[in-house]
Amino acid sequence: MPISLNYVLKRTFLSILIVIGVIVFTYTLLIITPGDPAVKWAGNPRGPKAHEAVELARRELGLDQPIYIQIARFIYNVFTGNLGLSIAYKIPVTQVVYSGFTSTLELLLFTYILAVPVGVLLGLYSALRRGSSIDGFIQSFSVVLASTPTFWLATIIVLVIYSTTGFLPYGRVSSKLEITTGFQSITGFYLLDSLLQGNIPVFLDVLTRLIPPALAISVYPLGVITRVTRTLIAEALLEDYVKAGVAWGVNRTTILKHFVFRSIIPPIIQTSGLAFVYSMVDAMVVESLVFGRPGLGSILLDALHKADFRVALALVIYLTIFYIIVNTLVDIIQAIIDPRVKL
């Protein structure tokens, strides 16, 4: 078996330590920043009894306790799945985060569905013509893509689309179209929900608003995957087993498909997984500040603006857990695909 019990226990223990460390650091940072969550919880009271209302709210939130007790209590709540109510919205914190997570994840998944195949094809094309001017251009272009500021590119894309078509790709779906067609969110993934309901107008509208931010976010993974694929294929083509296949007259397509591609799949999966988590930050910035999409970015900004430390903490914790899960899954998939890897 490529996955051992020792790996599972070790990975779980280290993951718990990482989550605890993130909780301690983030909780301390949020508590010492300006803004009083108790005031927001009390409803921004005014008048002679405002101070009493704030103090009562502080006791209800547990903010009157020493900070080490607050942190210990919050760690316990995290591992028991009880993060409480949002200070700003008065609904469960998990519900607030999930509403934005599905939007951001939908954008990321769509981005990588575009970026990974294109990056692999460009890398393959470049490797097969290594040393040529086309190879040099693709390598230079991939460096430019990986280094392009996503926020700047997203702004340019919006300006170009609006100036040429008059369409502003703002939000996830047209509210007017949502009402007139009776669209209802089922899973939180609008593309999937519109298809499940057979609502083609909403599907096309969601897709139209999804493509521009996806193009902006895709530049980083596209550039990285292109360069990694080109390097891996160029190295694989110099291996002895490939040279032997050529010498024996094996078809070029067969060599690429059954020998070269099989050897590069594990590192491509690992690279894509790491880039996927990194792109989460890009997606949060682009979707909220440029395209006005409700997602994790807008929830985080709103939580910081309204001193909703519970939502802000939950976001950081869930993103940490998401990072750990993605990296673990990538390692497991790599071990399953490549028998040389043992976990």
Contents of the next structure:
Amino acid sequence: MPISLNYVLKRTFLSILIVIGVIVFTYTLLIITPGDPAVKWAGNPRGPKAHEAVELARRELGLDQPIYIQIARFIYNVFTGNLGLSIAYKIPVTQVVYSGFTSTLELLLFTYILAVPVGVLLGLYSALRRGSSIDGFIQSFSVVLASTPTFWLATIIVLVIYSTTGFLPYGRVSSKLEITTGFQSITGFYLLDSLLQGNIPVFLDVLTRLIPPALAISVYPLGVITRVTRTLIAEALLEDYVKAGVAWGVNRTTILKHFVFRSIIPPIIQTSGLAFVYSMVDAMVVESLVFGRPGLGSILLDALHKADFRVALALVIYLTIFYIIVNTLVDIIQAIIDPRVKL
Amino acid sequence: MDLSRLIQRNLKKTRFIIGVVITTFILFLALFSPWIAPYPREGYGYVPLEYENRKLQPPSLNHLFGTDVLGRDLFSRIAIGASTAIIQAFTVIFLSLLIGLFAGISAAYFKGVVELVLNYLIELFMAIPAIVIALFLRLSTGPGLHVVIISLVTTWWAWYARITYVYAKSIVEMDYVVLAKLSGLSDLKIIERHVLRNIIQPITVQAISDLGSALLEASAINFMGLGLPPGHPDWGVILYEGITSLSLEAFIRAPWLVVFPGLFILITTLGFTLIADPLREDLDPRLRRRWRLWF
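Having looked at the form predicted alone, could you now put up the form predicted together with its partner chain?
Whole complex next, starting from this chain.
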């Protein structure tokens, strides 16, 4: 195994440093943006008890203490998952974010499980037939895909599906079906839960509601991965070992499978990992406004409409942590499978 | 190779020409839309008095792209929206580029603590999604252009800082930079003459292609209702108003409300990409290499 514990530890330490940086940054945002931080933290309270609520928030944040103590306290609170109750939902902020997170993650994972192989195949085909009209088509197609606004495509998809079939891909699962079959989610991943419980009607319903948003979100990874794969394979085919293999009369499929394809897996994983975290925002926009799915997007909108600063803060922090975790994992996986990465 | 020669050479490529034509068209709209738009006041959000008889009309010669729920001429709104789109994309990229160049070159040139701290900040700000910063700003300051600009610059500068850093890092180790230092040339002069001049071209090309991504992100923020206020001539806002103002049944009968603004975002983004891609291939010899068919 070409990976050392030292590397993993170093990478983890750096990640924790960045997480602390993000927490400090969000706290600074709370302090330096216009308005009293205590009022923001209390959620712009109105009515007779408004004054008390603001005073309570002031004590909670420790605004009467020096700034470094405030920040240290805030960091401690984030790491213990204690960011207070959400203004909009009246349950702990951490729980709010987590409940939306599983839904969005399910959608994203579903999208990527489909989009990455398709992108790689398209790129591979394009690279092998380079210069042909199909290659030209795939290339222009991927450029157009990368320029398409996801939320716009999502709206068009809803319009087309609804006007042709009368089916409305709205929400995660039909509530009627949920009641009649007694479906209950344990992990928050509906697709997995319904399958494990053997609840086929719910499984199919969840699936049909996943496909339209996934189609819209897949635009970005599909475009990026097709392009990257094409470049990587075309480059790899120029390498001397391919030339030597062809000269020795090695079967072309063997060359492709054992040498070329193997060499492009690590960069493909890296590209997909990066695209994955970027797609998170796409998923949030699409799922909430267009498909009416509960998730991080709907939480963001609720925070907007109810002026819930606590959820806003938590979203900044936890989304960044998610980004860092995915990135760190991708780096470590890459180090494990690619012997060329020196650690 | 200087930029004008680079552009001249690329004028033979169809892709590049399409990109130039699209971008010129959008820039033209952005500059002259108040005179092109048939109903410029409606474009800026004014609701016509006789709106009851004018609302939700399908595209016709009178209203090229139809009218919206408040009877405003959609073509006028979209045409005037071009300037908002251009302002957002260019401001975001320009400011990020300035900060990024400054940070990236400083990190590569001064080394030591500066390098360490700046690299840490780059990692940090690349990890924060712009949309949640937009939410935060929107909550504390209310809607406006500044929400879009600040939230995007906060994340985009780190991207340029990183690219600049990578380029500059290889340059500051070159012999001629070392020599310039030994001969007593001031830091500022070295940076200006040797470092900046060498990296400005690839970075500019990258910036052109990023204009599209910045527009997509800005539109997404506006589409979520986080950036510009309702009624503002912006393609994202127009889309947002289109889908939130109507029930789905009514919406099905008025697809022009979403088709056209989205199409303009798509075309504009495509234009920037088509200009930047051929330029990038020219600058990067790896991409220019002819593919010999061994396989």
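Rigid core (definition): largest C-alpha set, two forms, superposition within 1.5 Å. Residue numbers count along the first chain shown, from 1. Please read all numbers here as calculations on a predicted model, not as lab measurements.
- Put the two forms on the same core and the Cα of residue 27 is off by 2 Å or more between these two forms.
- Residue 80: CA moves 2 Å or more between these two forms after rigid-core fitting.
- In a rigid-core overlay of the protein, residue 327 has its C-alpha displaced by under 2 Å between these two forms.
- Once the two forms are overlaid on the core, residue 16 shows a Cα shift of 4.1 Å between these two forms.
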